[in-house]
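Just one chain follows, in the form predicted alone, and it is written as structure tokens.
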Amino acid sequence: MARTSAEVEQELARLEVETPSWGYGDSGTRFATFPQAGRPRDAFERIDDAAEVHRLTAAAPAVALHFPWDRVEDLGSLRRHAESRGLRIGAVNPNLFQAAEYKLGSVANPDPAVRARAVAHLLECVEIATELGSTAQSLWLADGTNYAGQDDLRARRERLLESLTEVYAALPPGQELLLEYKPFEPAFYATDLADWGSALLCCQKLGEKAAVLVDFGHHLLGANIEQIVAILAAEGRLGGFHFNNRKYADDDLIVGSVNPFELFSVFVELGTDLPRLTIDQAHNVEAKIEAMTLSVVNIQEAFAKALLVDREALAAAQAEGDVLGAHEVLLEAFRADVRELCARVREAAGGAADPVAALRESGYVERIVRERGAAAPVSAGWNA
């Protein structure tokens, strides 16, 4: 029997999306940055945006923080800023990319020195998440090899593993440690975390606070993110997501703009049980607000689908093989038309019933671009 649109709209006032503070200011690609105007200047600005799409949205009460992107003086002051906006502190993600020393890795890296600056950087990570009542560490480890040959891998991964003991061995009560894969990019021979696979047996060293987390831009072509999903659910190591789309690799697009129905098929193998669900989209041609905007309605609606799939029916014909009869049930709950439900949701938490209107309609934007001024040159590169 599939839930009544009442049920369904109990458990989709539940959904809450964490936004990321990156997410809001310049993005680009290797070859440029394209600034916006009325870009935010700092994390609190960033903060602010995070809290309008909020506003607009009711579902995404969290923004995660990048370090040392958002980095301030005084954290505390930054927590009491999301705070007063409606807004906690989501997951921290340490930089462990862009420095010149991690040319060769960070925690993988040969150099031991280097290794230690990574494992710093971590631990700091681990005290600012403490300060901003920050519940996890969201890590992605640019780290890998570019030619056959240039290093040993097997002690790549000793290394790695004996870093993040280090770190784990640091996470105070309540916070827990994601990491994120990636199969290429900035390494094209080898990753040293490039499959679901590597990082679930790295989370079952390190213990049970480790889990995966799931980027819906790193994965090869036709792999299948909703098996993924199934797995590590059932291992108890899904740590959350990283919500994004795109076309051919991490093109970092609007959340359901490519494959919908992938992602109301993530939906469909998490049921209600959801993990922590983040937005990791910056791509460099859309204005941001909105587009994180659409991103959480997207989600909200793949969600709502999810959520009217009759789980009777498809066990039973599950049960019987009939092939066709399980899908068209899955078929049917996507085809529903949930945006007046939705809409309903937000209004009754006190968002927009169409947030992307009424964004539009509210002036922030134009706010915001007198405040904060006029673009900046296309500057050379991604954070140039």
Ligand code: PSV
Contents of the next structure:
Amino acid sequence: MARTSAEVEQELARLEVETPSWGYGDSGTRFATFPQAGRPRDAFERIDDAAEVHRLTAAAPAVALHFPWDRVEDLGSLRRHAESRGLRIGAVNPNLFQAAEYKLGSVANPDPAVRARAVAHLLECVEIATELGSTAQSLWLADGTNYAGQDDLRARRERLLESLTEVYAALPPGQELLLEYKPFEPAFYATDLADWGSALLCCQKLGEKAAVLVDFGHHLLGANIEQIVAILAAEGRLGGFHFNNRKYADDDLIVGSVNPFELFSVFVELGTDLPRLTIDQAHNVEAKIEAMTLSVVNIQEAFAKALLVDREALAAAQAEGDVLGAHEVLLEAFRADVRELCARVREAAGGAADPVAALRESGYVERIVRERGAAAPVSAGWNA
Ligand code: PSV
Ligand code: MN
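Mind pulling up the form predicted together with the ligand next to the form predicted alone we just looked at?
Below, the chain from earlier opens the complete complex, with every other chain and molecule after it.
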């Protein structure tokens, strides 16, 4: 039997998405950054924007932070600010990809002094997370090489494991380490944590507080993300997601905008056992807060559809070898129009029936443009 609407609504009300502080600020391609009027000027204002998305959707009660981008003088005041806006701090994301020293990598760099700097930043982030009440370090490494022979691949792996072992040992109870893989970019020959398998092996070596984070844009074209999810979940190592969507590579487009069936299929795999769900997108040409709001709505709708799957009918069709009968069970749920159901859940939780329309009517964006000012001039990505 499929769930009743009431049962679906009950489960859907439990959905919690983390929005990324870095998704509210100006972003761009490697060719140019297109600034937007009213962009937040600091971490406090990024939290204000995240709070607006939560007010509208009633499903985004946490904000993931990125350090040093979100560095403030007083972490306590940042935490209190978030709490006063009805938010909690989500995963803390260390940044090991922007300092000049990291040109040849961070935790896998051949130079021990650079590795020590990287480890020191990771340890600092463990403390930051503790002060902010965050329960996760979410780590993506840009480490890798551009040419065959550039460095010893096994040695790099050993250095990476050694560095992360030190960080893992410093994790306080209640804090986990999420490892995010990515096949290429910025490294174009060999990335040190290139795929879910290498991330999983690393987590298994570190210990049970380490789990894999799946970013939708971090796969080679054609990868079956829902199958990866099934394997990681079965191994008890699915730490969470970075939601976005892509057509070609790590495009960071709005989740569900290119391939809604893939998003639905991932939620079908998850069932009601949801790990950490974080959005990781770069809204370069679209309105920032609107894009984030629509992203949360897309996630709600995909989850709602997955909750409608008739699991008994699916299991029966699978057992009988009824190939298209089983597929039809999924299509039946995917084709359902869940917009009203989701609107009811949002409204019952104090959100808006139509969050994007409500945002447009609210005057929030006009207000922040008045308060925070016009857009900065366009800045070039190269030779600026
Ligand atoms: C890298 O492409 C990534 O997905 C990582 O999660 C980073 O932390 C994030 O994007 C922001 O650059
Ligand atoms: Mn990511």
